[in-house]
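In structure tokens, one chain follows: the form predicted alone.
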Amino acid sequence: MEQHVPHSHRFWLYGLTALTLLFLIAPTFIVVPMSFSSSRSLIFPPPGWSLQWYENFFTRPQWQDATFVSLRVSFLTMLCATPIGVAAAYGLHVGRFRLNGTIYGALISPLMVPVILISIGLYFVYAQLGMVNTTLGLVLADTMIAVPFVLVTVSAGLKTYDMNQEMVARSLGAHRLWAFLTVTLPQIRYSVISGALLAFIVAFDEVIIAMLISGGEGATLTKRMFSSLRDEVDPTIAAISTLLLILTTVPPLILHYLANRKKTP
């Protein structure tokens, strides 16, 4: 008979979870209020309230240009990383390769290698190829970093999917690609969308690679933020951080809600 631990015996676990959550989200309790500060420097608590730093972000050309570069690079990275990650996850799932584990490890290795090492290596390669400060260079570098996120997410989705459904479609005459597009893909769509969203966010938030291989008019938003922290510290950085926080939390929460609502009978 299954034994359940009473809630009174789990207080220590609840307390530890609450402390962990507080530790993770505590910076937002400082950064978000500072983004509405009336002060011209980063002061907490703010002496007054103002939206001037959000206005500063949306009206200054340097921030607009950097945001456009980040959006463009992130969108192109998502377009490149998603099909690569989905194809790799599908191939490893249905394949019976002896080296499946090795191939999987190689594909997710960018998650294990320090990004600074990848950045330095890319810089010297790009310098030889003339790809430093180019959109193509940034997209390729970010795609390498983003593919593992798509691969892991889609692989998790495929583990809960019954491949017999696709086999039935193929036994009825559907081509393998058509069976995947019409039977498998719709049922793992939330995993694919989650992977694509992660790829976009990873590319948008990436800063170390951007510090080395982007610059000038091709500088990304995160690089511009770090440069601004060095040259002029004002709450515009906090305003941008708040917007990035919304960008990286709200869409995943909406997607999670939609996915769970679909599962609920």
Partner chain sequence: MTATALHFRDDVNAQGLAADQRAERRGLFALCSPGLLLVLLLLLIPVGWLFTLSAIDGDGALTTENYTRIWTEGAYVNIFIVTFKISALVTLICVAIGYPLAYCLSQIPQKWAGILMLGVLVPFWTSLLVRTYAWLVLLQRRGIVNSFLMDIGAITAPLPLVNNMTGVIIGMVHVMLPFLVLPLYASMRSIDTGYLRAAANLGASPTRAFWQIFFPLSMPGLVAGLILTFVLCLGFYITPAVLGGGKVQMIAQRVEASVSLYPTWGPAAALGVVLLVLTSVFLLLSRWALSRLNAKLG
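Moving from the form predicted alone, what structure would you give for the form predicted in complex with its partner chain?
If you are looking for partners or other molecules, they are not here, because only the chain is given.
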């Protein structure tokens, strides 16, 4: 864009932006040095270095079990939410129903209703059905929360895709599903992968639903972290946080890079 104000007049704006970005970025990375601290208390900089908190995390059964529960639930959620979200995005994009807005609104409504209300309502319903503390219950709930993310991402991808390409494939005799899988899907792959990744992260990061409807052996990692944060602050959390930080930022960063590289050849 053409600059109509000289940079020198904008130093205050650049300074402010730098400060705000620092505020956004810096706090999160503080957990990395904390996770290598030799001390139990949260002194910074740490008085000495040690790997004890990682050892704690990787050897204590309570943390291991919780990690496996979380990984399993998130993976299953991703497997359910991605096809549901992609199907809905495609249906809405091609169908252009009179009620398009309403259907879209209904599908993303789990984002609008405060999660605490969803969890409490679900707790009541699951209690009647004997589904409290089951993997199925958790996966279904997380899928509902994750579908909007897939829907929004894939809808955006479909908007920039030229549907005529699929039409051509179909007019040449390809079955609709085949045309979608071989022509459309490869071209919107970045949105679909982003959506799937978001679904995984959303499910992995979900706390409030897990807090109410999971427990004991079936407790997720975030539920255990949350209780630990509320009751006593254990530096193992710093080690887990560091690992989570890597898990939740590195794949999206790679994807962001790949998708942008494609856009600007």
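For the two forms, the rigid core is made up of the largest set of C-alpha atoms that agree within 1.5 Å on superposition. Positions refer to the first chain, counted from 1. Keep in mind that this is a model prediction, so the values were computed, not measured.
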property	result
Large Cα shift (2 Å or above) at F68 between the two forms, core-fitted	no
Yes/no, L16 Cα shift of 2 Å or more between the two forms with rigid core fixed	yes
Exceeds or equals 2 Å, Cα of L42 between the two forms, core fit	yes
